[in-house]
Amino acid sequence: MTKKVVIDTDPGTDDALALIMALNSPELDIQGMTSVAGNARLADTTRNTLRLMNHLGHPNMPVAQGASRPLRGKFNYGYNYHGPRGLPVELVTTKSRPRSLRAPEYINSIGYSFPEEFVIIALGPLTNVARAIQREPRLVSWIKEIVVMGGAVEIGGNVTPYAEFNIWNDPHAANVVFDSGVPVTLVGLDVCVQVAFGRDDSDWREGQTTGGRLAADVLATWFTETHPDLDQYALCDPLAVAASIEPELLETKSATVSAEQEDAETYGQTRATYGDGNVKVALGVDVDRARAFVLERINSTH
């Protein structure tokens, strides 16, 4: 049975591989795309995303757009991560343009029309996501699950000692998500972090397919240009995108989340306290696996 999916993103490198894998991938059945920033501004989030769907193929696919701003305060960006504009690459301009309706209503009109199938894949901050639930109680009712990409609980944070990006943006969004009682599998850096593409790995530099030759560009570009002082390439969206098809690649242990939101240190980690809980917090990953899977559904066609 495919899953009725919005697919929350701000690509980012390694949103573009996740939306070529979801595209790929016969078990989602796609309702649209939201952007935000994170990565990078709103303009650019938005733009390579529509240039992302038209490249691959998807020139109609529904992209609303929406927030430039977390809950409180301002985004800071992923430029000198991702490159110039947020990906290292140059796609073609599109004449397809982001839908009337912003992001959180766009949101809320897919869980109205498939209540209790609709899930959200949230690769982002989750700024939009919590709007959409502070604006529409009823989307907690509607929602399945929200696959999110981020946090770290039980290891160290990448832009600060303590937190991961996506929930540092915007901590008090990640708070109403957590306590929104919607299911939540959270994949955070404990298994992010051990899913990657290496500089000198053959594989994923072979791509067949359109979707394989932009991801191949996007990681050797990245390697040469944007990174070379670095010689991995973490595959944080990409593994949020496999969870959501294949759950049993991590194994998660249930538990109430939260993310500080107050202490300037600690801003932004996330906290989970095990046993019951709404929230699946992803401590473990088959990794040959999961790269597999990555690397498969990159050059699928579909």
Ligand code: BDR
Contents of the next structure:
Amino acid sequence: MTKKVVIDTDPGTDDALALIMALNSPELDIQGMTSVAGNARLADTTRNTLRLMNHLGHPNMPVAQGASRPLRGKFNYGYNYHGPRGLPVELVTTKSRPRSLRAPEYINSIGYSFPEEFVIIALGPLTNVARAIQREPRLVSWIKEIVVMGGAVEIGGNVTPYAEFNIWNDPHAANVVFDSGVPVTLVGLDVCVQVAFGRDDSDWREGQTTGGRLAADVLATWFTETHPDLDQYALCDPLAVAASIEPELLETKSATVSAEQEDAETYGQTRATYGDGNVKVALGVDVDRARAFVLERINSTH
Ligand code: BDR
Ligand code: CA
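Starting from the form predicted on its own, produce the coordinates for the form predicted in complex with ligand BDR.
Every chain and every other molecule in the complex is listed next, the one we just looked at coming first.
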């Protein structure tokens, strides 16, 4: 059955690649995008989402604007990783504007319309999803699955020795989602750092489609201007989209998961207690198949 999908996103270079893939995937019936701050300020991530939709031939895709702040405190943006304003390339401007509904209300309206076939793919801090659950507790029973790019369960983090960026930016929201009992697939650094494009690989540079060329442009600019110091580009958000379509790319273990929201040193760390639980923690990935899947979906048309 086709999934009715909302993608919550903070573009973001790897978000951009993930959105290209999702739009090229007939398995996903995308109902809209919701923007959240994270990799950049909300104004930037919303503008980037709108411009990406326009550039990729979906100017009428609904985009609902979400949170500029986490449930507590402030976001720390990822400009140093993703480039100025979240993307290192300038996309053509668009007249499209966000919907009048804010992201939590938009998520709830889609859940209400498609109970039990509704899938959220969450590629940024979980603030919008948490707010949606807080406003409409019935949402939990309407959601079939949330595929979350977030966490570092059995390995170290990417912003601190303990924490992964998305969860670290709003661990309170992550806990609202984890504690709600909703089925979550957690695609964290444990798996996504293994699936990468290398500076010297030629295959990602060969895109012929609008999406493929944009992906190549984003990656080439990132490798030359944003990160001449790095040789690998981890495909984190793209792997979450891939897993939403082909879950067998991952090996998962059921667990209850919590994010540290008090202790300063380990703030944002994700901890799993394996056994029963609503979270499938991704601990293994078929690296070659996943990388090939990402490449194929970036370059295909739908
Ligand atoms: C995650 O954080 C963001 O910088 C990326 O877009 C991805 O969602 C990786 O930790
Ligand atoms: Ca992201």
